[in-house]
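Form predicted on its own, single chain, as structure tokens, below.
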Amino acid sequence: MKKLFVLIFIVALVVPAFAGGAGQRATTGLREYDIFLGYEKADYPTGGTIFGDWLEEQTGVRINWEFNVGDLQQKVGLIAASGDYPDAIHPRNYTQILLAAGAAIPLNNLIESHGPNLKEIYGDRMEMFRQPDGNIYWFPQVMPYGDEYRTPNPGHGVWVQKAVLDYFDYPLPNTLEEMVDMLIEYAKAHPTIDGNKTYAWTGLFWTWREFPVFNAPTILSGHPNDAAVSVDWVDGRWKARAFYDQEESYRIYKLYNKMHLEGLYDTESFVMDYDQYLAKLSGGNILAFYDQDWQFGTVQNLLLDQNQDRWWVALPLAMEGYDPEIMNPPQPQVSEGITISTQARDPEGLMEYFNFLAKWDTLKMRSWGREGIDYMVDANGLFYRTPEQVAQWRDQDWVRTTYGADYWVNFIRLDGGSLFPDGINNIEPATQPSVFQAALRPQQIEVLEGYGVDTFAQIFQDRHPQPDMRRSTYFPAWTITMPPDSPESITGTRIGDIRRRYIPQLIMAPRGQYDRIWNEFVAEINQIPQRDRDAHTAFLQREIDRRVEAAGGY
């Protein structure tokens, strides 16, 4: 009897050590799912977060996170090749790799049986991410909701330092060329800033974040952020056109070369990684650049908090001869999102979890927080934040690791400019008029008063009244993905490799040598057969047309 008791005692000690997740589920009473998220994030706090703990209480589910480190395409390829998949995978724009490996399950039946909230928030737009075989394999990263849309911030543009705008008494030049002349003039008058050499322009040229330099020709020739191609309304249809070897590319890099020849283009940008880029911006000696606001928001907020004039304001600028239709319409990012893998232990339970994330109350909790603690509601049902609440939500460390909804922000998310079904409150607090106004720093108010507007988006709208909302049926083209080993994908890679080699050479061309280098670049592009380049553009055109048809047609 004594030996039996000892044996039972040993088993009791050993079994939990080998039970892994099952033992933890037995202890916590929670179902657990493993999710790979293709973003670089800090490890999920061991003590939990406010939002994460609330989710666990509401759903009985705990997420075991794995975040991306290093090259995402390589990581997704390794996951796909291993055949050993987590329950759910968010591969960002490498969904086609998972599809080719047969790693994602069709979600159609699960949506019908376990996803009523998902059906409600996506509505007819669900057809936009249905694949050619008729199946839905992932939930898109971002999707607009409804027809109402408002935002106080343009999101991207030519970012010009406030100190420069002060110097020229808040100008709105007619062309990018005029702005470049102003930047050169200011830099010559202020050759150093806080002991550092002044640069008129910089750009990020690193891994997938290279788009500030790569996409400049299409953006600064007056297009919203389609990136892969220029898309124009031609004869009643959206028409895709390659720009990489056309006039707009020739002109924009020659304009950058003009600043380089003055010693004012930051050539370190060609070898900087992302952290070095942010560090360079934080020095306050970069006068202007093109980028998306989310990519450098941490530095922008840092400089604003320091109450300096070395932060940047987006201006609606395009090269001479182009209409600056830069404002982005709502962006359904339908080519990337979160999948349920073929090795998911409980697809039905995971779908129920996603369905809970799609509840309006959950979406409200994720973006606004707790009523009465993180936001208030007035007698008319309008959400607002007190100055204390605004200050709390400005603390990014608190937002990310204490409140913690940031870990769920990259999937099953609605466009921040969309409104809740009540028609009066924005889904994203920062776009709510009252919160936007309450969060403004004095130096931001100074800029708005200088331009005679109430929001930064109005600076764009005064130049070009509104984004073309017809674009939202396909936009943005950069979310179009190609099967990784397809001829079109291989052609796109070849074009990209040539551009990566020649863009720095063009920008840093010695005086009188720009045209020679441009001609060498075009000659190398022309070594790729024209039929292959046309097929690459045609693939993008077919997907644009398919999206438009899925959204209701032209």
Given for the second form:
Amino acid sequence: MKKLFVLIFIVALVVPAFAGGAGQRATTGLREYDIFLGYEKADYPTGGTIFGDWLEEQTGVRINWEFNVGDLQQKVGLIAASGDYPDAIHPRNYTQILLAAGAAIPLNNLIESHGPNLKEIYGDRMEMFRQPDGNIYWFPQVMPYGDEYRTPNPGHGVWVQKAVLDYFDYPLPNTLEEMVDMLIEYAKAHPTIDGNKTYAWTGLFWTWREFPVFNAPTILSGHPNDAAVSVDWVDGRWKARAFYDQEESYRIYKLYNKMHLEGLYDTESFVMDYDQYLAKLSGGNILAFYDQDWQFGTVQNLLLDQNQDRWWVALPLAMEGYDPEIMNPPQPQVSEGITISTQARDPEGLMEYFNFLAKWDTLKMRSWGREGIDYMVDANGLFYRTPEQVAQWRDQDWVRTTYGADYWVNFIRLDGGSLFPDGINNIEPATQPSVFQAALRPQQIEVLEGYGVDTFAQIFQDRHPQPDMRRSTYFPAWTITMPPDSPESITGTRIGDIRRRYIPQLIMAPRGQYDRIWNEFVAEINQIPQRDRDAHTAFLQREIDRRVEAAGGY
Amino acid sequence: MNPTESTFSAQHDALAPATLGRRNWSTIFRNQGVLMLMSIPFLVHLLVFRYGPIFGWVMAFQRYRPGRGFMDQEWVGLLQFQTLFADATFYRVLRNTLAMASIKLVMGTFFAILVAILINETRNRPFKRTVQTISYLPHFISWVVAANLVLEVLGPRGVVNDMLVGLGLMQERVLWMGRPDLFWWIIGWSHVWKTAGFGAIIYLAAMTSIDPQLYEAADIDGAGRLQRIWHITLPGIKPVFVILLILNIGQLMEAGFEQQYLLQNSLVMDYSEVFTIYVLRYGLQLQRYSFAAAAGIFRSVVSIVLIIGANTVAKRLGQETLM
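Same protein, different state: after the form predicted on its own, show the form predicted in complex with the partner chain.
Entire complex below, previous chain first.
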């Protein structure tokens, strides 16, 4: 009797271990694919989503999502080393790690046989993410389509509080220095806002989100965000130049230091994490900062909803002597994307699925929603949204977890500023002029009228007509990934760590000490051999040249 | 000496040579077989999880690339170690590690013994129990939570600043977490807060084994409370203290990871980065698995040297030892 129990016990333990693998797929009657997505998202709703259900019905495919939790670099390293891959992997900016491990299959033949829609939306730009070995291994997160580009939002810039703009009657100073003087003047006139001390400036300085402070020298000397280098058009080529120990670095942190000496730089920012940064911004006592809109969009909307004047407007500003050409050109994000793994059970089926995502109707469904329910089409074929629809789509929770297209937002998507082949409708509603107009709040209209423009991007365009479209052959340089374990990437980490230690010290330098700390910083940078540092920049330059060549050459 | 105890040991001594002298394994197995069988899982566990991974050390002599077979790896000799010792950051990190580990060791031990003595001397049982429970509870909080508590308390709007400014002791709020000169001590004190209560338990256990007759005799001889603590309690826990000290010295290279990782920020990086964080940043995150392995070997070797050194010193001084 006792033995029988033991036997049953053992069987009960062992059997599920074998059963687990096999039974999974038959239950739904759908083809199932496992996708690892290197982004952090809420678990896919068990009850399904509007978009997800529609997609399942159309394709007969169900996706089992795995989202990133914690450190992506380690996670991707682990996936690569384990040799146990899901069907498709989106390792984000660590795509090279997977490639080095041989975990991704070449897609060329599959694209030829199963990907007509993909060929159509990417066109010649597909050459831009073809690898040196002649193969295509991934589909990028976002690519522009066609040559036209239309957006009402500049996306990033020096964000200045509307109350401040109001106070100075909608100024557009020529230099960042003038703006800083205005901020100081305003802060002195209003030492507290809603009981909190007023700060002229803050900046997020935490993990990979540190670029508002970390890349300030290049951006505020009039460049789009290329991260480690400033890229300028020199003698008919895009030339990368390191800025970390150059004049622009010295000047921008000195300008921040000026605010600090007035007691107006938010030094707490150096110990804040992302959530605390958002909480800080929502207090309304921060007059200005540099950032990109997607980082603090939630707070911006919150403040707009509260109907106050404490939200921010992006202004095209650069330090004196620099042209504020900071508006981002369309970004072909060619260095990273979704791969099909060597262990994919059904690569053809997966390619068919990707191809379906690239269909014009699917793209419309992904960004605009259902015709008649989520958007309307007028007699001229122009898409628009009614006020109710605008309100519905302003609810981010609803958009993310009820409509659900957000789960498919990170691959095979077209830039929102591009137009559909009809030539009149934007890929994304937010960039469509009519939707933009309909979604404006009264305070926003006030600002636009103050500047005498129709869109926020026009404030930039008045100063700088268009983003430099030539840049879109390589932009952005921050997506260039160096092979892990290469001397260049180690040098990059080293430079970064030294900067990370000194930037706060520079900004918080006591009166008269700035130059001493700057010299210490430069001395420490110089301990890294010049030849190594040059190799780091040269690597970026080579990759920029390679991208430009792939996009058709200079 | 207790009479029964001496008889037992006498019998035992008489038996031992006879049994072992014959080397009769079947007899030994018959007597102790069950115990031996019971220890096998632990032995296997040690072999698999403690000794097995040592084979991974070969990685330190390669330039390991994930996804490739063992034979396809590139052998580089001692290159990884040379890189490690040539790196200026490495020495800064080593300084931080040893400094913080020493601070934690000294403060942690001192306060654990202090708490144990205080609890031991308290006569009010309910009070004693309450204090003991409250003091060891922080041990069970994960550092992720504990670090946030520390950040909250020491934050610009935290209790410490509120109090100091409120009492008029300071004019301005201080960014405590941004002070490089204080970081080691914040680590030390937060370590004390989190572990002193739990560490006290083991010393309390050692104290209960001290013969009460000693205290009674001291009482009769007119020893005061402090004298009793000094001459009876402290010598009574010395063997435990020495063993724990040797064990902890072996851990000197592991000044912690989560604690520093979660409490650090760019203002204090010079003083906060410990060996484990260095291995993570310059090893694992850059996919330099071989470099990380080399650093791991370095750490293990230093630990072994430290623990054997401490043990030898203790033996020379005639103290209780591990080996």
